[in-house]
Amino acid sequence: MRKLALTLRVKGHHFMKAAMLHSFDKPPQCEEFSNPVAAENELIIQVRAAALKPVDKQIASGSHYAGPPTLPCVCGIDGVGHLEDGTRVYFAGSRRPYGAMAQRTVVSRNRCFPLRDDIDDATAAALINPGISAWLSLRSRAKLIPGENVLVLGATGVTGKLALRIAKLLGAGRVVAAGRNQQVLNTLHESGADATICITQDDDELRESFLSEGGSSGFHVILDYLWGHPTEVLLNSLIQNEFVAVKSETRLVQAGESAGPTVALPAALLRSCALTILGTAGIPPRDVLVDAFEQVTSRAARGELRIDVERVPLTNVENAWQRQEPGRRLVLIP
């Protein structure tokens, strides 16, 4: 008994729960694995949320950009943990196979933030990423002016809905949201939607709403989370079939493609209005993306930012991982 009382207890000391990834084409399991050692310029975090995000699942099914991981891994590219000196903080960008999915991670120094003590855990991994994403987007990338007009497209998921109220905030005139879900559509005006537009309808309509809805100033700015078909429908709505003054620029920054990973963009549109195609850019420089982080948990502290979660233990990761929860965030609790 003595002998099987301290093998327990080395046990635990040398390993964690972590959702393990094995293959591409199977979700994580919940699995023991070897607590991470940090290096020099390296923290051990105490994990107390991560969320569960689409690009979480990009990664892990081998398609994302960035490249396949190496199997096996820990998921989870961000969440919310203590460090060992009690420090709450968020991080992200943990160091390979290890990641936010699992008890414990290990990150560079200048990858954690201080949180602030007005956010709770599961709103905090939920809402920043997003919220961040959305922010620069809109900021950094399209350079919004206050009273420009803004189409989301893709605005009925969680980031798309963020993007809504960021636009807002951020001094936008008017705010259309374009998304597939009508029961989520019919909620955005809460959110800061001036009108919405239900992509489900055929082709012709659809480039009708689009067109109505830009009205005579069309949209000056575009945060594109779908790509594919829709796009291309909103893309062909813009162009124009006479000669015309050229009344505004518009700024269209792709920044998901849950729709589809191509378009075919015709030669005439771009010939005929001013139209600037931008991508999110991937990681922006240290103070750009502090001054992001500050300006979005500031804000959710004040209740100007809000996302729906739902709280999943960590050992359920495997079913939270095939379930799908339309603008709610499921955040893994280790």
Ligand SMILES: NC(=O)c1ccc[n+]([C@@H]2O[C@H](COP(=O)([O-])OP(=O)(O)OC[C@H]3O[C@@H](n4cnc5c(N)ncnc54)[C@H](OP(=O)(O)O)[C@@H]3O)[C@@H](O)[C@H]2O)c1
Second form
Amino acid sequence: MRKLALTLRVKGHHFMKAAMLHSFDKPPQCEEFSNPVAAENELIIQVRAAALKPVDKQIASGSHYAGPPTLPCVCGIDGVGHLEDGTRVYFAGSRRPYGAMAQRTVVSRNRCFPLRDDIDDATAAALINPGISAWLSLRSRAKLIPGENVLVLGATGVTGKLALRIAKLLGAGRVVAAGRNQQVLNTLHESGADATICITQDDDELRESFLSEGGSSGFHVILDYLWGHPTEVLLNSLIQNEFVAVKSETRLVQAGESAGPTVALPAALLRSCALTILGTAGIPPRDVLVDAFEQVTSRAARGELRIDVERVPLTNVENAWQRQEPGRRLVLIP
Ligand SMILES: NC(=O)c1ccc[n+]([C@@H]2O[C@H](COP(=O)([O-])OP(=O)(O)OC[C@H]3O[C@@H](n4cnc5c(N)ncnc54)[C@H](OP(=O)(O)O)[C@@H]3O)[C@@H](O)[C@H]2O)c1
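Output the form predicted in complex with the ligand next; the form predicted on its own has already been displayed.
Full assembly next; the chain just shown is listed first.
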């Protein structure tokens, strides 16, 4: 009996619950894994919330451009938690094999950002990654100028919805939301959309919709979370079939690939119109990141940025992994 109690105590000390990935073609399972130990310039975090995002699934399936992780490993790229001194932080990029979807994780000191009190754990865990991504895409990459027209392709997803609102907060003129889910499209005026385009129309109709919603100046900025076929139709709509003087320029920021990993890029497109294609371009310098972090979290605290969140116990990670929740983020609570 004494031996059993001792074993349990020792086990409790060395092990934690974590979303363990053993295979690229199976969802992770909640299991016991050894507690992390911090090396120099690293911090141990008691995790409070970790959102389940497309990027977590891409990494866990071995399909993300950052490369497949060595197995077994803990899933989750970011979350919210407490440092040993009690400071509440948002963190990203645990040292592998550790991850955010666990009771504890270990992160380099410069990947922790102290978090204000007036935004709760699950909301912060869900909103910071897509919010910062949309903010930086529009502000730093597209360099959106107040008054410019914006098209968000893939606007029915969590990140697309935030991008609509952020475009408005940054002073965009007309903001157009494109996606395939008509029910969600019908609600997007609440997120800042002035018009919507359903991408399930046939290609000719869709091309016409892009042209008419772009108006005489066309879209100045396109934020693209889809890529694949819908983007090909959009790109084709931009080709000029005659010699014309360029009236305005379009910057397209490639930010996601929900509809496909590649597109065909006609030469005629780049020769007939003034299109610049950019990407989100990896992780920005820390000062740019910190500014975006402050902007997004303060606007979330003021209620200017909102996100639908569902809290799920970490023990249910396997089931949560396989659920589809359009427009809503599942957040794992250890
Ligand atoms: N680069 C970055 O920093 C960054 C940051 C955040 C997100 N992303 C990327 O952006 C994409 C969307 O992320 P999210 O957070 O919005 O995900 P999400 O909330 O899961 O939404 C997925 C979106 O993609 C749409 N979709 C899925 N499959 C599609 C298809 N075959 N054809 C057309 N639309 C399709 C969904 O439409 P329905 O509503 O019809 O299901 C929904 O709008 C992902 O690729 C993600 O990795 C990148």
